[in-house]
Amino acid sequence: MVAGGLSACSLPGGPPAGPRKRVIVVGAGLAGLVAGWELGRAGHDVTIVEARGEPGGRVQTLRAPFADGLYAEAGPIFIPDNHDLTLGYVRLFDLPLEPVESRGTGKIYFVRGRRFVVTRGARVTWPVELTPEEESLGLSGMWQKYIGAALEGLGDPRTPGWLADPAIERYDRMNGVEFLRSRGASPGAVALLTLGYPDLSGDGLETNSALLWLRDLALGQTAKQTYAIPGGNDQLPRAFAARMRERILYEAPVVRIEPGETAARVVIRRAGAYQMLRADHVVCALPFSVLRRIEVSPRFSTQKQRAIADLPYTSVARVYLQCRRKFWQEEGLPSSATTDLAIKWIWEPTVSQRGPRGILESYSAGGPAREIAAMREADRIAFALDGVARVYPRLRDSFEVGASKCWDEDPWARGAYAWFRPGQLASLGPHIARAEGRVHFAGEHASTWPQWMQGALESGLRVAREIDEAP
């Protein structure tokens, strides 16, 4: 049991640590949930007010119009075992979990107009200029002596003051381009190690803080298997909120927070009527993408005000790919891979799903998302199927449907999750999860981990904390 009465995932909740309040918690996304769910657990009065017409925010799975049940996510894909909290509340509802496995052998890369698949110990001729050192060593000896040998020494970024020491510092104010020619990197060293997972945030590594992509990377060390929860992520909001059914109001955006000393109010529409809703304490468990957006007064301070006009969402664009066959797999090819062109990453959703109909995705992120989330729905589709099939020729022929998700269109998010550009880890860090009043604040972006589930229940959770010991 934690402080407050509050469960760490498996525990009952127990009396609230401080007098019973009034919270209204704007937001049902997993951290709108968990602060509403863990708040209720220790006995205070619980509203949660949502803009859709469902809960998950970002953790969606697309079901439509896929056949066969076959169903892929619209947002986060994978649960890394050293995911606590995330594991704990899967476990706590009872929910199934499967490992996330590759198929086929080796990995595949598509490079400078180039297919290659790359199996454990082969050596590779890459399409770009290296050092006599760097094709000696091949990919995985250049990113352990440009990245792995760093990690050794950054600590754990979830200890209270870890931004303050200067030799952790300094790599927020480089960016990750900067940061791998700064330990001698070769620009085709440069060119193949940010390929992929690195070029997934914000408009791509040489636009991100590298102490934001080397947080990420610390963070993930310990982390030996992945898991998914069969049938769609989306079940774990799901059971949060259906166990707080009475205390979930939908199709409710929040047009006005009112922040205070002593109380705050929300301001929702509701079947095309205003409605004033006050509280003792308010969680926002909005993007700041969205609550920039919406009038605030009196005024948060001007840090906090800083913070959430400055902070960068990525913008994403996810396309998918029904076949009528798995053919990838009955060639024995990887079903994922990593490419240079706009599509960027390949993976399939399907892997684990039954039926001999699989799907194939495509994950664009930065200026190429933009691009693609621009076109029409055809356009994106046949866009995306050019792409694919350079990489998998077979594509054409077995190809039935697609679908699309562009996070940017979606107004109760506008762009997948947050990024921070050099200096802000430092200089926006600080004000992102402070509490302004009565105001609250949680969220992917306010938690030592972002773009992923553990980061939404870790804030939730902290918030929840802050609430019940309130005086």
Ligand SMILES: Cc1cc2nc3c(=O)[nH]c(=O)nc-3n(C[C@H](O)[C@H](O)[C@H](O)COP(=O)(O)OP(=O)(O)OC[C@H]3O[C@@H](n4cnc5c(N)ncnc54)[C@H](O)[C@@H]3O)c2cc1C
Given for the second form:
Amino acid sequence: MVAGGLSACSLPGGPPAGPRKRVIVVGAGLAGLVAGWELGRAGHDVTIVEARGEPGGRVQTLRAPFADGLYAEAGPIFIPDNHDLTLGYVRLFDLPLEPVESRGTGKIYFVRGRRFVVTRGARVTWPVELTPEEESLGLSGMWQKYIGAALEGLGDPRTPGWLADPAIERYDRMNGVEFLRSRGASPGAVALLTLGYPDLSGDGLETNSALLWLRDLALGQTAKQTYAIPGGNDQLPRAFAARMRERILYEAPVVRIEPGETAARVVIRRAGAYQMLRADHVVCALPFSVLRRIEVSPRFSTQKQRAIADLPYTSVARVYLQCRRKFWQEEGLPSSATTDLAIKWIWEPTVSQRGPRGILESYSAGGPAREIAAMREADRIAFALDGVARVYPRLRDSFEVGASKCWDEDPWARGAYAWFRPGQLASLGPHIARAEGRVHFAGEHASTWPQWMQGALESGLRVAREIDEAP
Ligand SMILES: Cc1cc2nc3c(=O)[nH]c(=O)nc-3n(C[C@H](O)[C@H](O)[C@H](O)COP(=O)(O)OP(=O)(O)OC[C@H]3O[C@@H](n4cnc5c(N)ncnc54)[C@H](O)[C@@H]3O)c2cc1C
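The form predicted in complex with the ligand, contrasted with the form predicted alone above:
Let us now look at the entire complex, which starts with that chain.
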């Protein structure tokens, strides 16, 4: 339950807790959609304004140019089973779920020019210098020694005041690599432990607040299985939007926000004309990467302006390679690979999709993602083909068509997800979600689960409650 008698997944349908309000929600991503849905159900008068011609924001499923009805995600892939809000709304809208499985045996790593297919319990001679103890611990033993043990002392990150505890806050003052070194990890161990997931936030683990990473790991600890919506995760925002059709204005980018003490206004551009909308409350459910380009008058507080200007967003470039056959499955190879190449992570989005054809994608972040984004489409595909073929050598015989998604160039996202440099969880964190007069802030960045749909939903529910309970 969230406060005020509102269930985690839905406010009770009317009457409102406070007086009925007129609310403008800016942005029909998951944060804006859930806020609009719950406020509407509680009896408030809601209008959602969205720049794109469709709902969902960063929850995007790509279906073209793929054959045989294949699809891949441009945004979220995984719904961990402890993401109660995401799963709650999936169930509320009667959407199907399927477990995300990897096929093949073991895991593939590509490190310093060599490929390793690692099966459970097998001893690997990694091409990095490790201490004798690290050699005998192996990758999972090192993970437990340097990371797992520290997580045990972190407690529950959702506890109010968690971040202010000096024992916790000290991890915000170091980057992820400094944290590993402080736990005794050798440079070789650091090189192995930062491969893959930790490397997909910001410009790599050494640029991230260690606390951002540790909080994410602590929150993820209780997850046993991940799920996806068969047919595409974009069905979740579409399900919200289909039930609020008459309340959403599409192709209506907000160009100006006017906060006030007793009301607020937004100016939208629609069909070539400007229109001013007035409301008792405005929900700003935009990424700060986009908000920083929107005129705000009178200005927000200095701390809010700083948070909006300084919060960084991760560059992500994904390149999808459709293949005639799922040759990797025929070879019994795993359908994902962790590499130290510029393409970083390889993943098969079609693992549970039928047919002989399949897709392998490369998922790059940080500097390499910006390099890929600077290329022409054909060069992005050629670059990904080169990288992925080093790990799956039969790729070129089977490759048919490619596509890419670079999040920095998406004008309504300008990056994939928020991240925090060392010190920023403490310095920016408290100012991100705080309301400014009648303007309330939602979005993955304004939650305890940044970088996840769960965070977007959590933040949307928080603002719905703020507004519902306001006098
Ligand atoms: C590459 C990638 C991988 C991810 N992987 C996962 C995953 O595996 N699992 C998971 O749970 N999450 C994942 N996420 C995170 C998840 O997608 C986000 O946390 C969530 O979708 C963010 O929702 P939001 O509502 O905060 O923001 P958004 O979805 O960005 O919504 C903001 C909305 O505002 C609109 N907008 C922008 N500018 C304007 C304007 N001027 N006027 C009006 N509207 C405007 C946008 O079009 C958009 O619809 C991933 C995201 C990306 C990009």
